Amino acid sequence: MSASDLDDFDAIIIGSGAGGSTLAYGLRDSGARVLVIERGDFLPQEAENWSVEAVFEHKRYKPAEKWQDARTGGWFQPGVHYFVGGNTKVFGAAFPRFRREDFEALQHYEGVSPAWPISYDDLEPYYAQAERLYRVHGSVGQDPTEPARSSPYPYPPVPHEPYVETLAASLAALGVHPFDLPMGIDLRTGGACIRCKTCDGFPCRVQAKSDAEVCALRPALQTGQVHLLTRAFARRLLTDTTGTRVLAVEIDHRGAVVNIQAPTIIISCGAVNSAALLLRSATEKHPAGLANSSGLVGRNYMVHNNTAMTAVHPVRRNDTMFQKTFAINDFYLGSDDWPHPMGNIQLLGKLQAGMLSASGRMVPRPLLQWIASRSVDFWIMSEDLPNPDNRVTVDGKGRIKVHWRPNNTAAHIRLVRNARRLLRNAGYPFIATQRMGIETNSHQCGTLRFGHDPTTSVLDPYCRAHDLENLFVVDGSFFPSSTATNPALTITAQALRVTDHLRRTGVVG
């Protein structure tokens, strides 16, 4: 599609990644068309995609483009990746539901997490429907803090490699539950996943992750209702002269700026990118930037507070090719000796000694190979609480700085002790941790809370807009609180949700 093609849709959705894949998914047979702008364009499929060195060493598939630190005043690459498709394309496929009470106000040790405008049973049929959609592997019962299910998962749990079996029964023993980790990859009878060990962290060679691409982009366009326009950059959006209404959105497509129009605009850009929008979209009715009246647009940025760990039994090989199949949730409501949440606890694709070598580049790399082959890696995630001093903003140049500080710190110090303990137990003499930065954002969310009241939040219940009728943001940015596991899921049932809302009301469709 051309830029000369752009008219005649009745809604425009500014990303393709979780959020804009799904929402072109739910609005594929509604009668209405729609336009889903990207602005990086499709991930080739090609030797790369399976390259240590190309992935991590590299970094082939992320983007040029630098982010300021506002602490240090430092630039560092953020983690996004401009495809069709999003960050799913890299991701590592993990589909959990939130926990009941993560849609709660809950206490932790360094504040509140504030409570949804809407509740778990709301999403609860959406995250059914986003499961069958993204093919998601899993099994109920295991989890102590699994909340209830109108259905069972559509697929069968990923197996155990025989490794991760034994540590996983291990564990077990040391009285906390390992359950199957909900997986979306396609292992279905005849499916295209070999079990790689190339799977989290990189693109998928044979498009067996279920991606936004994938699962609900393609199956959008097909029909013929859904368009896509890549290498379109969306750089502000144009209001009426009444600020009630988006009238169309500047793009720059290749180089030329276009003006398109539609009656309804959705932005899913990413909890950074969205807020960014909005930001530059500043008009005399609206100095502070689009839909902020409440001042809150960039506000609340949250990015969980992340620890890698990676433990090392020196004479027992881990030859496990697809690693990430189970989590530990015991400690995630809190424990017996400390009553705040603390996170969870979860496998990591397995680790490879170039993507040691990425963050050790003096170690040598015969020591790298060997810590590799008798490695288990874990990914250890505690919630970090909304903090409007945690924000996104913009420069005079339109580009992004983040103000980031860490918070709800002691929880996270005492879960990976936790899991540092259980390992060690578990018969794990060398364990190695690495705090993640400001650069590791690829669970980003908060920017654009909804919420009830527009004096405290950007959006309403259904992500749209207070202070524009036709302007919805679906992506991570909605989120008040952040919860402590992946987004993904909660992302994609709550698109299928506002896809339904927008039905149901004749805004589209």
Ligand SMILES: Cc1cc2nc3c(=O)[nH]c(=O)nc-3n(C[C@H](O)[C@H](O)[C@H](O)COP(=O)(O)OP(=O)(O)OC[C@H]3O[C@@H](n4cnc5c(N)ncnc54)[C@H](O)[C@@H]3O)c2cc1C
Given for the second form:
Amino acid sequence: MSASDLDDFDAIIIGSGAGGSTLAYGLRDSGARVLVIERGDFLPQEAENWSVEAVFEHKRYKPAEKWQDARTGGWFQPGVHYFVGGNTKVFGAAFPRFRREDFEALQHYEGVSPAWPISYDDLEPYYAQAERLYRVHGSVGQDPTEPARSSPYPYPPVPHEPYVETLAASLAALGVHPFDLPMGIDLRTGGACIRCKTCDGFPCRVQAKSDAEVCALRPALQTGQVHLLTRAFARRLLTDTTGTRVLAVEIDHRGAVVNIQAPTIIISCGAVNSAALLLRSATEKHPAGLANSSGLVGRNYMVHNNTAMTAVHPVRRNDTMFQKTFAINDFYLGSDDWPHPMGNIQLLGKLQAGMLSASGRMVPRPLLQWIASRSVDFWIMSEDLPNPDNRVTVDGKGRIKVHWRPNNTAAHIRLVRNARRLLRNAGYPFIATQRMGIETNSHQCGTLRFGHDPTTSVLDPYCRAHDLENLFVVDGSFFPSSTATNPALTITAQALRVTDHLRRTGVVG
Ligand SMILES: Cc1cc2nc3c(=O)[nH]c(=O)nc-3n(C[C@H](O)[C@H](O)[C@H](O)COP(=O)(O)OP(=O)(O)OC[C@H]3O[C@@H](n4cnc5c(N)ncnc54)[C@H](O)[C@@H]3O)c2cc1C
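Would you mind giving the form predicted in complex with this ligand, to go alongside the form predicted alone above?
Following is the full complex, with the preceding chain placed first.
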């Protein structure tokens, strides 16, 4: 499609990641003509998809763009991927639901994680739909924190490989409850997944990962009702004279600036870029940025407190190919000796030597290979709390600045300590950890929080901007709290809920 065919749309979706593509899928049979605008192109299927050097050392799929760290003034390369499908093109495909308690006000060690304007039960039917759409494999009854479900998982869990099975049994003997991590990979009968080592953090060369392009956008495009314009960067939103309706999206398409109009506009650029788009859209009527009468656009930026943990057993080789198959939530809401939430411990995709050398350049390669062949690798993830001073701003040139100071870190330190103790007791004498910094923003959320009150939130509970009658946002920016769980399933479930609302109320379709 070219910029000359850009009229007569009922809705424009900006951004084709988890939120945007899922919403496009939900509207595919609504009768509406929908245009998806994406700044990136299709991610090519090529040998480099599975090359550790290309992906981790040369960062082939990351943009050259740099964001500024407001604390140091330095520039960093953010963890974003500007392609059709967004960050899901490289994600780890873990698709857990949030816990019931995550939707309620929850006392943490350093403060209260606020209640959401919707409950777990409001989202439950959409979780079930999202699990079907994204082919989620999982099992019920193992996770002590799991919320009630209206239906079983659509597919059985991804089986553990022998090394992981043994480790899960050792950890269970120590009193915790490793559970099958809900995963979106195509292990259906005849499915394309080969359970390789290059899933988490890599694009899938055989398109067997349940990313937003494969599972949602492609079927939507096939209907002929949904159209896609790639390499189209949304620069600003233009409003009418009253300042209460978005009239058009100003895009930069292959060097030309074009305005595109539709009665309904949905933003889904990721939590940082959606806030940046609204801030760049400031006018006389909206001097602090669009949808910003609350002053909260860009604020309450959250990313989780994250630590990568590598446990090495000197004589036990780990030949696992697909390692990301269990997680532990025993400390999620607290423990006997610490009554505050700590978070989630989750297996990572299998670490390979080149991934280590991307961060440990001084260590000789043979040593890295030795470590990688004997390690088992985890992601330790804790909730960070919304703080209005943690925020995204844009400078005069539209460049992104991130103001970020981690909080609730005592809980994270406790969780890391608990994970370390468990792995020591399971027989691993060497354990290395790496705390993630500002550039690890894969779970970015919170910059346009939803809520009932227009003075304390940017979006209403159906993700419509309080200030604008025809503007919706369906990426991770609507989260009022980050929880300590992977965000993609909740983003897609809410996108389906918003779709339902748009269709039911006749806004679109
Ligand atoms: C390495 C990695 C591993 C991860 N693993 C997991 C996991 O296992 N489970 C999980 O739940 N989550 C995981 N995540 C996070 C998950 O991918 C994100 O939470 C999810 O993709 C966010 O969805 P979104 O719709 O908010 O944004 P995105 O999916 O990032 O989509 C945003 C889209 O908007 C486009 N865009 C941005 N700005 C503009 C603009 N101005 N104009 C036009 N287009 C624009 C982008 O190119 C992109 O396509 C991972 C992320 C990474 C990076």
